[in-house]
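The chain that follows stands alone, in the form predicted on its own, written as structure tokens.
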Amino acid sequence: MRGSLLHQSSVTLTSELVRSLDIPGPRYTSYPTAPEWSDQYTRDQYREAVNQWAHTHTPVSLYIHIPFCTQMCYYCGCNVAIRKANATVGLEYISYIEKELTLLLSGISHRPQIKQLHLGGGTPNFLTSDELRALKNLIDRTCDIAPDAEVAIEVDPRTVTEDQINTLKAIGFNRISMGIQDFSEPVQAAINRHQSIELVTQLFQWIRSAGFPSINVDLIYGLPHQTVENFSTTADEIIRLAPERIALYSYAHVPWLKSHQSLIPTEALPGQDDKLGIFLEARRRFLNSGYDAIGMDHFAKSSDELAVAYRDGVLHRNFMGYTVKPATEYLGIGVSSIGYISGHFVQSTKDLKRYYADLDNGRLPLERGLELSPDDHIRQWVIQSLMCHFKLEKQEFFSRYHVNFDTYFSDSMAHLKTCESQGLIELTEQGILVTPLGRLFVRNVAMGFDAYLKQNSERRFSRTV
């Protein structure tokens, strides 16, 4: 699609404009972003943050990371451990999840209330049906899951069984998420992930028959051998399957961080114009089929609570994605998991052996963290407002922080003017409105409020397209 115009509703892009906007930048699932967290952060700081939260009795989200996969997908950016399924791996890991939960919650006089529970990975359905029951029983013994909580799990269509699906429904899960990425066989071969349309269709039938009210699918654009034509076929198959939610992520090719991505031939990756064309055509098909665009890269049926929350301006975002179950605090349990508690980001060790060793010695398996400064909190709120609501109201900013927005962010005004000249935002007396074009490049807008990015310009990030 080089040299052509790319259209999406009121969005008109030229190849030249795409090139000017396609720059390296953070994804802003957090602010400050993970590269700014410090390995000098201590367990005492973490413990104090947990104690502060405990005194407030506020609800939390709970994320549990299950790292195991039976094989490596070459595109993967997650923390995984490749293991063959056997009778000891899952049960051993659950025993350490119990140790971590017990240690983390020690000294807390009440049972935490969970507003959102998410099992991610890796492959959570690496755990057998009995192991999934054991893990859920562990959570129920230590926490109270709110009656209206979102209880979600990621599953791999290649390995999940009908018995596991029925078990998950029986023990209280109400949302299933699955990675599909692409149905094209050449793409699947290049990323080492083979799963047929027939296999996924069967899985949808199991999930619907079990009575799950919501299914989410993950797709990735920018993978090797993808074209507008073959990814449109994938999009049409997804529309036929009719999940409630769709996440359409840009592939981040970062072999300097994930060495297995070097197995993907870079010459097979679509170019800038082609990659954006893939995204826009898929987006067009979803919007024309009853889905609303939510945030940067999500879609939901117009009747779905995510779409309703977006229209009502009450959407939230954390490491688990966009959510309608806001809990300011969230606990991360398991190897490499991330939490946010009392204004502190914390991440557990990514090394499974060290994770086990720390817990065997009664230590929280901490790798790094960050206590946010007052300035961090202000910039965090601004970036989340732009990412979730595509607007910022200066009066609301003043009401929260008792400071004039234009004065506080005087050093960002040149960036905002540039974004306005590029058609990404509209600047008004009342605040900032992100345009339809800007919604595709909202990371570019957010970068102007990132104080760390200005200080550490040598950081390496994925590109914004």
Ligand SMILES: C[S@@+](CC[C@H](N)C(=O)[O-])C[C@H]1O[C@@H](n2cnc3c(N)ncnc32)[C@H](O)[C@@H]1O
Second form
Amino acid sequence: MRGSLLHQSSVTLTSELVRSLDIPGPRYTSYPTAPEWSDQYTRDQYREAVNQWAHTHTPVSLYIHIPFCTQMCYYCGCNVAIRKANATVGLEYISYIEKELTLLLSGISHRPQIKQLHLGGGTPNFLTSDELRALKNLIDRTCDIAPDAEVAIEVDPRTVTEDQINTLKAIGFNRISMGIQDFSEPVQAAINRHQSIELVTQLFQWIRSAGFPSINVDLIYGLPHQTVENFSTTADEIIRLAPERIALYSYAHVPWLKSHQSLIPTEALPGQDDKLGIFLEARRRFLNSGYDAIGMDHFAKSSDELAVAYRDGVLHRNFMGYTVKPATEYLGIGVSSIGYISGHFVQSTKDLKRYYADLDNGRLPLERGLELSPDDHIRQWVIQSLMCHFKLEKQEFFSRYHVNFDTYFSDSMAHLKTCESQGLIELTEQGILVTPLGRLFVRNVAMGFDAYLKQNSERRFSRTV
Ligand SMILES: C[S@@+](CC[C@H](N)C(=O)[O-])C[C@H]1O[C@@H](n2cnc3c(N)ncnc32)[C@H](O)[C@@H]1O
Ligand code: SF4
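Alongside the form predicted on its own that was just displayed, please also present the structure of the form predicted together with the named molecule.
Below is the entire complex, every chain and molecule, led by the chain shown above.
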């Protein structure tokens, strides 16, 4: 950190303010957040939610989780299973994906329409070209993918092949996302993830020649040995590669949940001020190079549909990140996957053995879930509005829920006043406006509407900075 005052991109921050805002808090990819979902939630409830959805014939997003990776990155917070690439792992897993999809859709008379298909992980390109083809065939046998659907996959630059890229294009994928994180050598050594700029440049060429219209890259700030200087070099390399979208995630250090993160040398982690400085400098470089900031941690070229949707106020956010395809329902398939259907959150077991055993016994591999209460729905809408549109309009709230915003949220007013005094929001007659500074700390603003935080304030989330 250079001095105690940081002034960049129309955002003024003092070290004191950063310190007061850097508290454990949810990322709000869902509300209520996953720790609130219950293992008392039953398969009958899930079945009922699926039947209700099927009755309406509403299109869905489909998320399929492929958990396998060949090596563990020490920072990783995803649900992964480390396996050596071999002839049986992928095929066996696909056979269980088929079982789960068949079981989930049993008793449904029509073919679901898919608006968004996302293969996430782990590393979906752990599956060979033939296995990816087999997986896509099995989806096509049971569902109709909409002609304008977003069909996306996450790939690992270190392992994906040119043949896989061409296969993905041939079977209908139109978006590729890849993990990069950081190009600096000392950082890569500390996180156990070596990948050169040359390797990624080659991958960009394969993807572009195959004709994919959109590439997303993931970066992480707050990793060990990162500095403003070395991460600026990474940011400049990314700008040179010119992906359509960039996700710049704050490193979530949660070794009590992910024990391999203890291999990260904590003394090499940047401090609060430095971490924020790294983020702000990368952000400044992206904004100066034709990218728009989308939501908290995403950037898109100004011409990209995500940037257009953001400007038009029609952006949505779910477990797959920000999206322009506002399917209100999504089905999760695969170990640890999450779905949201007819107002129920559901998550499958994270244990691969149990996942297989449940399906062998003809049971949905459910681990936990939650049926949203009317209050949950209201707060979910408010938090979504703040996170995606950086504003809340009281009139719109009233037309949706027929209650007065100020009365309903009288308990949140003290929090909102504090946020206002910190410069995060402006409170107006019409509602709440999140300021440019508040956009960086929108999680803190949203926390004032989270009914569960008040009940369980000791819950341990990653920090908001
Ligand atoms: C499933 S991985 C991406 C695909 C592929 N497995 C890879 O690593 O290239 C999803 C992304 O989550 C992000 N991620 C993983 N662990 C994280 C953590 N602890 N904090 C912040 N972001 C994290 C990384 O940016 C990563 O690229
Ligand atoms: S970051 Fe990607 S490749 Fe690394 S362990 Fe996590 S899911 Fe696997």
